[in-house]
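The chain below stands alone and is given in structure tokens; this is the form predicted alone.
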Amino acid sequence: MKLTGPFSQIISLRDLPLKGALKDEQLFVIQNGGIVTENGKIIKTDNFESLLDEYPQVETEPIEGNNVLLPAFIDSHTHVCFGGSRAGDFAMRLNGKTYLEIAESGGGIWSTVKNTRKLTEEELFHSAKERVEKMIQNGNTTIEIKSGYGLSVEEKLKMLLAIQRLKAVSRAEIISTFLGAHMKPKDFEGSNAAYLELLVNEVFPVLRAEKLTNRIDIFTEKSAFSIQESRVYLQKAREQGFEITVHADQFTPGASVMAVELGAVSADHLEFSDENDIKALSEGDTVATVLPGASIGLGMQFAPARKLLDAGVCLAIASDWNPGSAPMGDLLTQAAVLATFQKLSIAEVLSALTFRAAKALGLTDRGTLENGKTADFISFPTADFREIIYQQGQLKPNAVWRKGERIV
């Protein structure tokens, strides 16, 4: 059993709904704080004193210096895992090209497909765990990570088994996730539907047996897989045991319904959800992940994160980090940034950082600071948690636990 602290303040997020609009008041802080941990599991938060009369056996981690501590960051939306650069791309939109313009002349998707593919899985693995290190960093210690860029039967495997060295290795706890459905490959000669039921038959079946993975997800759009190719396919990973995430609502709205009424775990984008997508959210359990790392990147509207929330929606916020649509992948940044544009309250960003996130991954043991929960926590170098968002990602963890010890 240890005692970590004192910290000026912890910020515990217990309390909190799930769902729904949240003001700062809401906040419990406690002021002077210390944490309690054993066998990676926190045992009590309290004034740091009280503790040390309670347990005066313990073993303390000493803190110097004003801190705030947090529950450590879920980042549940994630494509690290990628070869090559989009720079091009990012060129040509600062130009004046559309998103679908730039795929069309040989960038988007496809560029980066043929880039990771390139690489071999030991490649892969190092790239990626290079960017799930500054992710720790930066105060995450349970990321996703989405296979969408291999789009071949072998390749789409690659990608996978990267990533499950990345789970065995990684100091965050990694959840994998299967994209195979990002886009039709430009080299498989057959309609939408076919490559999907080639993905059902062919990659599944695989997915079960090497155990890599039982999350499954698609881009539902236009230029993707339409809402009835995409909930045929859903339909079929639910019934073979899957959970089912959808990449929903980025240029055009209606996915989210389709995701509320297949009893997805989330539907992500969101930019253009319209009111029937708003409603559907808010009388279901999907949660509303939004991604304003993709709104920057593509220099587009951020999805309505203060109406989802108004109308009572689980709202999560992830980085999207992937080399075309949301290169930077700091996380608090752009949660920052989305705060300033939509109207959000601190507590609304921390929760949608923490236990609504970790709701988005289908996670009930992390997220707030509470007696049980999985000892994931991060530090900043303040007395007042209020300048974590008001200084708009610029102000840095300066400790990072993981199951009661600390890595960073």
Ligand code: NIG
Contents of the next structure:
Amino acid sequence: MKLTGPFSQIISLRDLPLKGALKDEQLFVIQNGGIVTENGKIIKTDNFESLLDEYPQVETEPIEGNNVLLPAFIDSHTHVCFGGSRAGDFAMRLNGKTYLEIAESGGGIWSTVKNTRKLTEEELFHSAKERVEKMIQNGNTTIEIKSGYGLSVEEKLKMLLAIQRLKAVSRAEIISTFLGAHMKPKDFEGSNAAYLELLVNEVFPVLRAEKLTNRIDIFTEKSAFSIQESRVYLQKAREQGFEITVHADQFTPGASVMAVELGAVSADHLEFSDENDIKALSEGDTVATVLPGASIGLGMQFAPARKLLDAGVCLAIASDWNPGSAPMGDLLTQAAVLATFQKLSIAEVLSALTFRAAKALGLTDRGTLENGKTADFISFPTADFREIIYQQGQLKPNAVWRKGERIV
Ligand code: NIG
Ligand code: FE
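Can you return the structure of this protein in the form predicted together with N-(iminomethyl)-L-glutamic acid (NIG) rather than the form predicted alone?
Full assembly next; the chain just shown is listed first.
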């Protein structure tokens, strides 16, 4: 057992609802707090002096200066396993071409597929590891990574194996997702439906047998798969017991309604969600994961985060780190910028980066600082938690703990 502290403030994020709008006054702030952990779990957070009284024999991990303690961040949507760069696409967009026009003319995701195929599993592993390392430094201890730039049976498996290796060695917990349905590869001769059928028949069994992932994602969009095609595919995934998630409403509305109908764990993007999508998300159990990094990367509107929260939706924020639409990869910066444009409270932003993001990954064991939860937490060198969002990502964590052990 170990007592870490004292911290100027601890924001435990406990006792907050999973869905809907939040006011900062709802945050329970422990002043001069400490946290007791054992075997990777949290025993208790409370006033530091009270904890010393309660556990007089406990080993202490002293903290100096003014610091705020938060649950560690959870990035529930990334594509950090890829080869090459899309600086060329970026320059074209600055000259007026759109993401979809570039995709149609052979750039876009397909160019990253070609560059990813050139890398060995070893090289892919190392490039993803470097990005994961940055994310850990920035306070993320649970990181989702999608396959999605292989797009042939062998290449997909190569990506998943690289992610699997990362899972084994990383100091963060890595959650992998199969995104073979990112687009129909240009070297596949056959219809979209035939390609999706191939994934169901040839890849799903391997995912199961090799325990590579239990999560299936699809890009539902004009340049990728229609709502109807997505529905058939996701239904099969669900029937086989996979958890499903959808790239929804990035450029056109409607996919969130489908995601909720099919019981997807999350619907991600939502820049173009309309009233029907918002209504469906508010009535269902699907987490709305917004990706401000993609709006910033593409110079496009943000997802209607304020409206979603006011409608009672569970809102998570993720980085979408990928070479095409979201090359920045700094989740805290992106969330803070989204907050200014969408008028989100600090409580809403912090919840979207922690326990609400955990729900997007189907995880209930983390995201708040309370008894029984995984001891993943981060501290920032400030005495006022509002500084963390106010400084728009420039204030970085000065310590990161995973399962109670300090890793940064
Ligand atoms: O989430 N929207 C689809 N997939 C990625 C972009 C992938 C790419 O352009 O390489 C996204 O934004
Ligand atoms: Fe994405």
